[in-house]
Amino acid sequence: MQPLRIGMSKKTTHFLFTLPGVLVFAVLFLGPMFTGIYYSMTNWDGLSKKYNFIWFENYIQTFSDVRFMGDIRFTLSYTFLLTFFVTVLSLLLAVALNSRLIRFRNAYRSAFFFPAVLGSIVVGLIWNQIFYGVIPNIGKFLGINALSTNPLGNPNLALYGILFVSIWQGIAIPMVLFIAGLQSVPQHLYEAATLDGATIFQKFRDITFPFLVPVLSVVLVLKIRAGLTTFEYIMAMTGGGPGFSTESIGLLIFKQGFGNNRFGLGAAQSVLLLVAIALFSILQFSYLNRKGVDQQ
């Protein structure tokens, strides 16, 4: 006689376990996303109960706005530099801190990871005071004219000041991810390559890099998204100035909604930003997935 089966099927059990996460995702992500798309086609000011549908006028106005185009150039430049330097520096640090030749590796890892536990606004405010009060004094003491004044007040240097701070804090998590990826590479492959006379570069290109592709994909998505949506550092350090030289798309969206009471226009610009992030992510994943190896 077969035993009596009591309870739900396996598929039903799996569905119920995933249901809370799906509901949270729908409420906190899908709901606001579709609400933003809805309001992007209106002239809502964010306060009144009445508004009119203007359909695609906000999008047309956005693409004809010289200020928005300038913010796109700044945001793309910032994103490229942030992604490049964070990826390269975090990979170099991961390789160094994964080496057995380095003593006190855990202490160094903790030191480099420390900035990640600080809030972005806090970091921005701290470095804003450093740039305002410390850097000019050091520049005057060393006789360096370029550093004798606050770099954040110079339209030609403000970008690099913000970029330095974002790299300083943003390098921590990618470094940890790369260390985890390096530890997943089978050591016998390195031993076989050594016996075959492979150079360090050949080992990295043919063994290490293919195994790091999944990690690299995650790092690039995180940094591209962080660059395209950057807001906290700029808000805390320059407010978009001097002039509009450091105004990002994220900061412009904030100003449109809360400064100019043009929530419809700000929503349209945020929808365009969402589409840009999605396209960058899809293209990057489709390219890097062809370069990796199947680790199953």
Given for the second form:
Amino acid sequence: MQPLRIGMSKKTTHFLFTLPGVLVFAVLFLGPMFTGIYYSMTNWDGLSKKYNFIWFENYIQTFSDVRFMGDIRFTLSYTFLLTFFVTVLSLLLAVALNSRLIRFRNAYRSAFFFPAVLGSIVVGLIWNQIFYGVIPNIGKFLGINALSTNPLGNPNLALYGILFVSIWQGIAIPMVLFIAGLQSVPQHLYEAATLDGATIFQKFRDITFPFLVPVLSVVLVLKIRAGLTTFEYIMAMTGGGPGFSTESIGLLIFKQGFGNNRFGLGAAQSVLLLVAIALFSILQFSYLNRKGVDQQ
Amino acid sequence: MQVGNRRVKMKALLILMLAILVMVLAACGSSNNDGNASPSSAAASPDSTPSASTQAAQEKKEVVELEFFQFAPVVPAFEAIIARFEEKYPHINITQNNVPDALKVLDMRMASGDAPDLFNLGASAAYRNYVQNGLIVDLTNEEFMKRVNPTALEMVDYEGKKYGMPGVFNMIGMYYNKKIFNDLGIDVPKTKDELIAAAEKIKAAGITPFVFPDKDVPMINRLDFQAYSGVFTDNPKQIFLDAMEKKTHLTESEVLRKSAQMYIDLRKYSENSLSISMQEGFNQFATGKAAMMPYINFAATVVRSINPELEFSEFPLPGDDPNAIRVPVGTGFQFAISSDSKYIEEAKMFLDFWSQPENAALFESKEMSPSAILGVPSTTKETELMRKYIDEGKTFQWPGERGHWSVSQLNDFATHAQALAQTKDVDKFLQSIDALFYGVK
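Given the form predicted alone above, produce the structure of the same protein in the form predicted in complex with the partner chain.
Below: every chain and molecule of the assembly, starting with the one above.
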């Protein structure tokens, strides 16, 4: 049977296939992004029908704000710790769960993947209760002073409490990506390396790692983005408190825009966040792409 | 090698695309949620009683569907009044809509032109915004406004006009466990020193003297702090107004310094206040683990629902002088009508009905706050003592009540007060709030 032809060139077909994606992207991303940039130069309160154009006043105000600077410090340290621990732990887990030495690999994989299917607010609220009701009892039992009270109520520990929960949930997807990456490494390279007398570490560094670079760069971008825009866990667990000690930029934007009726200011801060994330991602891709195995 | 390489490439590309897809989906999901938050909640309410409305429509031709949107956890109290109202006016069907985070949802709905017909604004600072944007109806000359207590009316005043009807008085006081007080032979404290002495005694008996739910409702920190400011001056509101006018700095205020010190001193007799959420605070108080808890009115209904057996009451916070004790009051509920509503007249009929003394009394018996309607007696024994001070006129207005502070001042003050519970640094606190108020209107 002959395939049906309606007289379309290959180019038109390709164009039509990409069109829905482009439209969705434009309507849901580019549109809001540009209106956001527009509102960031106004003093709109999120409610009024009237507002004034104030150019860069919101940006100037943002940079002279002590609170914003404190939130940047929090967000950056959170992002660094999150990205570091998630990458390292998920890579270790992936290597372990890809190894033939471990039995019931699939069961373990499912177990470690499980947190990913839960919503982050749900996870936050569940851990909130664990931190309140369970951790202090364990801390008292073991005689650990720092853990004998709710860590989320302690400004020095609240960051780590939130970090722990986001790592717990955050390693699942990177782990799966790394396992997929590991399975794409051709076995004969290992065989050849073994014949040449390479150690396990050498094999990992010179064979496995180059194959993992594309995955690694995706994981890094995902996690840095997740860290810089973090919101749900903090909203569910501390609301930014105690005081301002766990307030992230994402939460500050939400509070300014929707809580304090300073929509223009919130929009300006989110534009700054957008620029920061874009810069990070570009730097990262251009750096890591040079190290990949399949760059010809 | 060549083939293997291409496969690797394809796989890497696939993973990359998958990751991008996940990112796109995640972002789509969130932006969708934001956009839909208001319409979906709006859609949920009018359709929630389809059978009732269609039945009514068959009997009478024109049925008015009125949405009453409100934030407070006292749904049954309102339902009781609505049932009475619908009995009297069968052609009006009122649907009560009570969603989580209602004041934010209300803001969104007002902004997107999807305002509910009638709503309860509470003490929300959004009142000022709504009035300035012409979103709510002027009720100044309505007949039913004459039934409202003048003190309460004054609190909803905006440039000589009233755009809302106050429903109840809101106040903050110290709830205390009567049994613990009786067992230890403690009288209701009349000065700060007596209060501290009582706390010492309770602590010695192995009971936590105070529970402060400081964790996730900084609003309570603000109200709690402001309650202390009123025991050292009869008009704490003026301190902040003066700072806004650039007359004095808040850092120079002896009243605020004393209030902050009291705020810190009392917390020495509580356990890990910053890790206790509102619900956990109620639980500790209702189960007798803690003897005292400062809170606003609706705590009474919640505590009673957790432990109906508990005998508790409430006293106003004492300061230096036993004769200068004052109750901080605000308006708890404030009914407002949307300017865009098709049924403004019907909404006014409901307010007229609600404010009739027998109906307001029914509400009081269920909601337990002193009514703002004249001639409605207080039947709630838990708030008897507070009521006595209100009747004697020993009250002061919360500094942040209504139009005086902006929304961001209200919210950020609350967070600074929460931070004070953590840092215990009075100077730093005063500097932070001075930056928030000095010269800012």
